[in-house]
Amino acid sequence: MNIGFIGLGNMGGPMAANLAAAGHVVTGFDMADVAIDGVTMAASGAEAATGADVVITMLPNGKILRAVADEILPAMTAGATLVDCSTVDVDSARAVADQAAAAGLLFVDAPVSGGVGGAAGGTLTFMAGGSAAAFANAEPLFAIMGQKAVHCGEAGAGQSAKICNNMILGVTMLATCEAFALADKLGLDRQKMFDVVSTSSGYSWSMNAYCPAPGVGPQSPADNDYKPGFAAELMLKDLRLSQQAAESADADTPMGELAQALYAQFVETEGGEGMDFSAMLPRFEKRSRS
């Protein structure tokens, strides 16, 4: 396929390079000066639109997504599809949708999880939104880029599983975390701690996968002075985004609420950003209940 792929940072780089790799056409596009090995770099979004089967976009929030797609939807063939990679609001994925099918283009939402480890590795998890039309048409990219593909339904569909998700995972370290720090005063060996939690009731991704405690469990950021993996500031940006959500749909979400606060407090007043998620533990640490 010719291929346009616009927003080539940390996420976007690794997954145009896979698609090069794989024998497609990338004309690609970002604001930084990037370059990413077998993608022919053009001067506008609107030039790495042009004459493109599918145009890739991975960008930061929906604002920026909304003014790309004013730009790039003009110049794209009709018939073509469009394939949002970012994790937006599902407000702005339907607007784009929307604009998409007025100009005769297909429409995607596919967010991704998997990290910039997965996007590297090809191992992404893509949840997509949009018409079985447009999905089959991104599937095959797909599977270059990840190792999973779920169509979760129509446009919005994609960023609805995402935050949806997102705010699972937050609010499951938060307890992870919580939970940690707890039994440090209880007298409980983190390991004694783990070796039960894993394999009972207590179960979770958080635990058993990402444990947020050093030298439990398998290598996790926790072991790398809690790099990230997966930024706070980042969990903070899905949070914010699950309780706009929530707000849209009149849906009660109390301990996502709480879980926003609280990533907020530390990512903006307790010198979290730039440290993984799962870094709440050491802050619960040096916590005390009053």
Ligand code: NAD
The other form holds:
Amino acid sequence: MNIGFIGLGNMGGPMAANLAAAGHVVTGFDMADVAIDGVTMAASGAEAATGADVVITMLPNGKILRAVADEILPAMTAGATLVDCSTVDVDSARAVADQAAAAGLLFVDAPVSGGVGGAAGGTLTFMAGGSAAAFANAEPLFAIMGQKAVHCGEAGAGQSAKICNNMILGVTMLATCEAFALADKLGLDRQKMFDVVSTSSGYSWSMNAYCPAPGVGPQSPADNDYKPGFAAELMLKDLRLSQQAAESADADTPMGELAQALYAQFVETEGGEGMDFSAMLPRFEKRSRS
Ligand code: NAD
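Okay, that one was the form predicted on its own. Can I see the form predicted together with the ligand too?
Let us now look at the entire complex, which starts with that chain.
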């Protein structure tokens, strides 16, 4: 396939390299001056999109996605598919889907989980929204860049699934960290805490696969001075998107709202920027009740 790839950052760069390594012809564009193995660089997004069967975007947010879509949709060949893998607000995903349809193009919103390691290793999970035809066009590429792709429903469904998942992740990580901090103050050994909770009803991915306590459970960012991993500011971004969606859908999400407030405080006023999102454990540990 001829693939245009726009946004070759931490995630997009390795994803594009994997597509090229699998034999696809990949033409890339990024605002920054980047070079990616096997990818021919274009001078603009529109140039990268011209003549492509599929254009993939991997951009920071919905505002930038909308601006890039304005530029590239007119350059795309009728019947081609735009696959947005960025994490953006549901409204932007739906707006770009409508714009693509009006231009005779197919669209899939396909945010990912798996982080930079998953992008490099080709083991991402894709959560996709769009028509069956659009998903079918993107699926062979998901199989190269990832190990699982779930077609969640119509346009916007991929972003909806992503932010609901990450709202659960933010809330369970906070619950796990505050429980460890309480256990510490009760004099409970951390290893014993892990041994019990990881095999009891408090278990979760945060505890079992990404334990926020150093030296306990599997290797995780806690064992590497809380270097990300999944940075606290990215968790904050996703929690904000979930609250934005909850507001527009009139959904009551008090736990998600509190998680957003705690991560905002951590990132903006407590030095949490650039730390892994599990660094909430040392943050809770240092605090008292008042
Ligand atoms: P990044 O900042 O490393 O990459 C974004 C790239 O987009 C940059 O290289 C930037 O120069 C480029 N860009 C910005 N505006 C552009 C424009 N108008 N035209 C062309 N290029 C432009 O970010 P990332 O970590 O690669 O994340 C990308 C997306 O993936 C985000 O939406 C993020 O939320 C999501 N995501 C990231 C992770 C992660 O662990 N990093 C995990 C899951 C999802």
